[in-house]
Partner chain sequence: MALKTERMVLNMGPQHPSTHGVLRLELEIEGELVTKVTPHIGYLHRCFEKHCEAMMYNQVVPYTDRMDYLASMYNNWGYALAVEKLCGIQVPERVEYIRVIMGELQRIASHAVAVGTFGLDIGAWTPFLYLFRDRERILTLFEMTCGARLLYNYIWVGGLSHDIHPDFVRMTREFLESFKPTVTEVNNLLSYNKIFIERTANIGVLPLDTAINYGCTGPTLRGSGLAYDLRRDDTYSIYNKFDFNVITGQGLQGTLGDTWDRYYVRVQEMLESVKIIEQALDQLPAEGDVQSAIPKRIKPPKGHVYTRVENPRGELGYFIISDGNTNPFRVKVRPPSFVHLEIMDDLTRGHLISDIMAILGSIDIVLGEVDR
Amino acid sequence: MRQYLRNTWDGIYTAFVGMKITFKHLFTRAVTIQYPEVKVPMVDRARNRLYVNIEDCIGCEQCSKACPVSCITIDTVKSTPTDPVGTTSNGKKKALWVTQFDIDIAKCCFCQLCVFPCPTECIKMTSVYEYSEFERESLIYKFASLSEAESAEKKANYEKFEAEKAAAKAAAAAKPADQNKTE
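Just the chain, alone, in the form predicted in complex with the partner chain, possible?
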């Protein structure tokens, strides 16, 4: 009986100890924020949506090789001497046309492993985190600046150049052979 009363008293007393603490917290500043209206500022190193500055991309494919979930697809075409690609902002000469640079952001695991190996620092993580879409296809971001027709043109250009080079080579190889014949 005595123990029963003691337990009851302990139950009431310790509950009041807790109440006292919660009552104190009534007068502290709220730590929650009203999200859509108020937003937490993002830190400088925030790792959210990927962004590619395609002007600086040299098409080395190091980011797609580093990606553990293979969410980056890159396709390139070699440039020809008559139609150079240009240079990056830090003066590096670009040798490849980037005809395709797709990032499937739905697959991305935000590990930032693609950012570190980039030689021109053109792929980086931004602080944008609100980008929901209704269609899954809309989450495949296409960063390549060339249109489909342009890509086809560059490809045709390169093939033509290669064919001409091969023809020239064949001609050069054929010439000495001809000379040998005549002598």
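Got the form predicted in complex with the partner chain; could you also share the form predicted alone?
The following holds one chain only.
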């Protein structure tokens, strides 16, 4: 009998505690936000979508090396002396063509570790946090400014330059050997 009364009292007590919490929230204003029309302001240090200013990228691959999940893919080609790449916005001279700069946001863990090692500060986190897609391939963002044809042309130019350089070096090495034979 004693246990029965104790259980009854515990049931009534917990119901009153629950109703106290319910009545407390019953008379406060709602904080519901109508999401698509009204958006929550983001804090200053929020980590969201990555953005790359490809004009400032020197192709050093520091961001790719710092990424713990390997979501950044960078491919570069050296420029030839007759094909200058240009300079960044802070005056640093570029030596590489960035033929591919892809970020797979589906893999990204938004740790911001890729932002800090960049010497030209071309990669940064933005305040954009809405980027849902229907296809997974749509989550691969391509930042390279060169088309595939231009990238192939730059690679061919560099290979041609290297072949000419190797041929000139071989000719220079063969020239003293020919002089030794004639003497």
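Rigid core (definition): largest C-alpha set, two forms, superposition within 1.5 Å. Numbering follows the first chain given and starts at 1. Everything numeric in this text was worked out from a predicted model, so none of it was measured.
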* To do: Could you check whether T73 and N48 sit in one rigid part, given that the chain shifts as two rigid parts between these two forms?
  => yes
